[in-house]
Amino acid sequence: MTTPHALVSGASIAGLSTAFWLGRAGWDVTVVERADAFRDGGQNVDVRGKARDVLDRMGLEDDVRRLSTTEEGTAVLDDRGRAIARFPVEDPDGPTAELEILRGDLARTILEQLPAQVSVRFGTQIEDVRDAGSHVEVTWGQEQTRRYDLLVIAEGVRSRTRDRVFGTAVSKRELGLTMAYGTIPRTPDDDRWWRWYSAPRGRQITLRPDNTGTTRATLACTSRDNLADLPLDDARAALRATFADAGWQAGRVVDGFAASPDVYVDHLTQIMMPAWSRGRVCVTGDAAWCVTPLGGGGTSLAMIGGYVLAAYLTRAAPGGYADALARYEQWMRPLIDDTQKLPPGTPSLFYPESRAGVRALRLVARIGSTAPLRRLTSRISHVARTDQELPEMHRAGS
């Protein structure tokens, strides 16, 4: 029986969970990367819910706690920077979870811990995608055609294989809010929460720990204009602009971004999909139905896809992914349609205009952090949950 083999787009959380699992269970898997060489870094992230039972079957939740970010809870803070509500990390899935750490920790655990059956390449990116009906022909890379069993997209909320093969059946819902993250110099004033300030305008300043003495920073504003879409230097000149009255530690932010060398910004976008496979080719991650950070569990989310995505393909018949495609669909859209869908008023509700509103949301956040509320109030970060048992994960053939 001839071995099954998958090409995987993108070397992301989502791509590298299903290169995993499906290499684990005895597939071919190569695995392309159009960045030059593996990127580390990135911003805090998170494993939650039912993604902690797939890091589990990973064998890799020790690895994770080794390189947590040591972050003790979330503050909220009021003009002078004081800490008027804090929750402190005793729910594992409340603000703060139990499992922290850098995207790109996380990103290389796994990808250090890949089967032999895996091959992964830097610097090369899909060009051109014909599905033959018994496979998927591929040009990547230096025009090379070559032929697959299946073509796995996980290239991000932005892919452009994804659009190119799905074209009008992907939806994009701007959000109306621009993020930026960076990594800053760490002072001595900084301590181990994640500290939230909000100004009038619907601006936003964050600062987390890391483990590797530097602080993740974050500006976030509500805006209809795409700065993502800007040269980097002229974003870093509108964040400045824009947060030059914001109050708290927004000078320090703007000048540790200037000289950050990973500054990035995104205009957060929903990606909504009503069939995440045609054919041969199916997508997962944020290429499939990105939640943005306003949902959250972007990260459990991916990881619980590539595992489930993975299982049911090792479950069908060989040739027989139609099927299984539809079922890890099936599996995974009402963790996805219950994270996509945001309290009406979002993001302003989050994001206020006025200083009253910026009053208002503190309240709030006061009396949500007292002890008898406070289990209640971190009850709303919990996502990527379900009482759906995950599927088996078969070898290929058995």
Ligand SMILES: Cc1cc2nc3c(=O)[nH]c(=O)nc-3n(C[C@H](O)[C@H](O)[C@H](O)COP(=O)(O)OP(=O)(O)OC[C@H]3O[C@@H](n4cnc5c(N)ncnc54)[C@H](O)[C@@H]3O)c2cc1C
Second form
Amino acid sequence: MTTPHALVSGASIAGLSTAFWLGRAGWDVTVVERADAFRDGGQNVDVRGKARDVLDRMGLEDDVRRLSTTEEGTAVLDDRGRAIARFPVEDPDGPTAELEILRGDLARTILEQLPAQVSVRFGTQIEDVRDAGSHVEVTWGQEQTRRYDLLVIAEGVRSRTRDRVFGTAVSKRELGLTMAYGTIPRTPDDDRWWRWYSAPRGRQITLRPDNTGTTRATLACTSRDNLADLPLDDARAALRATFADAGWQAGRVVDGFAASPDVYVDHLTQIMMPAWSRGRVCVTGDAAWCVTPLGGGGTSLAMIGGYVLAAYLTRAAPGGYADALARYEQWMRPLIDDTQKLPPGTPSLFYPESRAGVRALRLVARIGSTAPLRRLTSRISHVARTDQELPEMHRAGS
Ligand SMILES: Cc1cc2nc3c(=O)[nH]c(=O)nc-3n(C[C@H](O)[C@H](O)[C@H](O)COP(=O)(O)OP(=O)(O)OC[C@H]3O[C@@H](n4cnc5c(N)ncnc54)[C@H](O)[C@@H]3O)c2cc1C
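Next up, can you give the form predicted in complex with this ligand of this protein, since the form predicted alone came first?
Whole complex next, starting from this chain.
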């Protein structure tokens, strides 16, 4: 029997997780990544719900714990930066999860444990895809066309290959919220809490600890303009103007972003697709179902998606991938639908326009942080949970 060969496009959480599991099951896997080298950047992400089981099955839980950002909880601040509501990490499903890690650390941890039959090629991307029925022909690299049993697109929310293959079947729902992430110098009064500060006109500043002695900052603002499409210096200038009178540590963060090497700007967009596969091509992770940080758990869902996809594929009869892809979708769909359903009024509910709206938000946080209501509040971060059992993986030789 010949060994199946998959091409995975995108070397971040979704692509590397899929490659990890397919490789472990004995498939040959080639991963192509557009960036010239491994992308180490990114801020704090968490591993929650079923992704904890996936991490455990990967045997990587201890590594992730060692790289923990050691965040102690989440605090909502008043105008003067004093905590008025606290959600400690001990709360099940609170905003701070038990396993918090920098995105780059998590991706590198998986990359370093890839089985030998997985090869990763940086600085290259797919130019053409042709589904020939019995195989898929993909052109990448030096214009060479190669044959694969399956193409997995894991290129993130703005995936070019997904758009090329699935065209108008891809719906993009912009949520009207820009988020900019960056790393700034730590100051002595930075604690180990994720601090949330809201200002009128839909603005929010957050600061989080990391494991490298710096502070991870986020600036979020409601806007129709897509700052993510601007050259980075223009986006920084727009953020400086927007946050000029936001108060608290706005000046420090804006100045810090001017010098930060890893500022990452995202205009939050949900991806919706009626089907995640077509013939021998499938999508996974943000490319398939981006839930955005408003839904939460995008990294956990990418890890679960990689596992579930690989589990069904490796159990399929050779060439019988259509059924496996349908089962992957059936398993993942309820989780994604649940996470993409946002409360009515999002994002303005959480990013109010008026000063009265900010006061109301803080009141809700304060009441929600009291002992009797904390469990209810924590349902907001209740993602990647399901009663479904993970499908078992077919291992090479078993
Ligand atoms: C550098 C970086 C920093 C991030 N920082 C944060 C953050 O701070 N907070 C947060 O919540 N989320 C962040 N994210 C997004 C987060 O990783 C995802 O939401 C989540 O983990 C799901 O991952 P994914 O693998 O589906 O997509 P992504 O993590 O977006 O990965 C997609 C990968 O595909 C590659 N790629 C894109 N187009 C092509 C192409 N045409 N050919 C080949 N490769 C391609 C990208 O370079 C990237 O490596 C970041 C992603 C990246 C890549």
